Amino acid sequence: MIFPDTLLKEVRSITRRFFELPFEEKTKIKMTAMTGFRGYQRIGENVTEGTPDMHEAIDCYREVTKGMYGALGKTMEGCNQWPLNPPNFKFLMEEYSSLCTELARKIMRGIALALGGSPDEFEGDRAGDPFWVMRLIGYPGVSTANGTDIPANDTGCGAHTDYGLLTLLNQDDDINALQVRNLSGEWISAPPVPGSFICNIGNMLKIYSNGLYESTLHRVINSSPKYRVSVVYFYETNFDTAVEPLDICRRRTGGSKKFERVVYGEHLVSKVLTNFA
């Protein structure tokens, strides 16, 4: 498939342009529970193991509907929120979730592959309805945060794995930030490339491969003077999909299953209820 770098600079520069608006623009689509947890959180607002995240952001998830997933659904019901400024906001927006959902589907065939299992393993029942999660994230430099200093270390998002199978992280070119740990347990430096998205794996995943792929533990620190922005899309399982290691994997890795049975939208309310203050 074609997935147009323009398209790539384009959400980036459109979500650079929305968080420079004055705070109460941006308050207008102010999440709360009540918008299911979609629109717009201030600095420190997004809490990572108890400790407020030094960014800003919007989230976005795809929509549902009263009673589509019965009382499993009812937090996550509502409509995503998208400001009328500026404009073209949610075209485009919609138009890069769909194709990063066909992307992130055609590597999961790859990965589906590499298992040892058929390219429409995670189709059907796991994940051919997925679910999907977007966050528009702006992390300011070391002296713009609130209009204050902050130390050069300070955390823009804390140390944490993601919740579902793939994620696919659109970052400004520029501005090195991300940091993964390494098996070594050493934190080292995941530098943007132009024209590229960096790939995490995610929970469900690991649980799914009984652990032969690892969720990548990541954090950001911008200690560079410029404000960065991040376009992170997270392609799930079906929301009500029960997630248990896959039997090819099983045997790849002696046989006993070495994660429970998670269901995947109850990993993702019970995370959601905690991450903001």
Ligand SMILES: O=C(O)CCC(=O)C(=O)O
The other form holds:
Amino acid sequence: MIFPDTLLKEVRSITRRFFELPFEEKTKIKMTAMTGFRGYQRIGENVTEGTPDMHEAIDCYREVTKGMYGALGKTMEGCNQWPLNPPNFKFLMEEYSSLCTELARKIMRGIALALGGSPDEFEGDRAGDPFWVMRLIGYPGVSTANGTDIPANDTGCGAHTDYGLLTLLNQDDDINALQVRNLSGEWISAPPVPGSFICNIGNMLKIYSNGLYESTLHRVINSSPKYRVSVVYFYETNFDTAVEPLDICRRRTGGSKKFERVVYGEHLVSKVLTNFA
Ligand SMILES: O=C(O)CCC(=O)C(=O)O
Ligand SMILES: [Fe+2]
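Now that you have shown the form predicted alone, what about the form predicted in complex with this ligand?
Next comes the full complex, this chain leading.
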């Protein structure tokens, strides 16, 4: 597999071009419940822990056809909504998401080995048919976010953990806005490293590993005057799989299960429904 460096830049630049379009154009692919919450959301529409987030986004999910997962999948049924403008958008993003899927699967094989399992630990019923989510996000610079020149440090994305297994986060090279909370409870910067991804651990990997991997709390505060773009790909388990600590991880962490089993699709749906309540 080749993951060209240029593709990382290209997906961010085409995303930026989309967000530069007039609102009327962007809202042609407005996110609604009818499309399984896929599409464009304006600034402030996404809510984290009750506070509107200062970002706009296009949300994409792996396609879910009617009846595919019965009642469990109903909320997420639908196809992605791609803009016709800029041209080539759909093609580029589909190529990007499939390369991310391949890359994340390989990283998960390494993580499985690191946990003391077989490389196939996350294949089959667990994540052999992985669900994925992709969010193309734009964060206004400070002076445009609040209509004044006073940097108000508006929260671009409130503190949260990611839902699935592994996140591949591709952020603008020149803006320091992503922060993660370390074990001492301090917020530290996760600066961009050009040509690379930031990988977050998600809630499902925390459960599988019985806490050996932590799903790190993170947030975004864009205090720069520049508009910031990030393209975030989330690699998940199978939609309908029930996730619980792996025996190999339980044995390495004192023997008992630290987490209850969670059906990934239920976890996702509960998050999606509260994000846009
Ligand atoms: O924009 C970013 O860098 C992070 C976004 C994020 O954490 C998310 O969408 O889950
Ligand atoms: Fe996140």
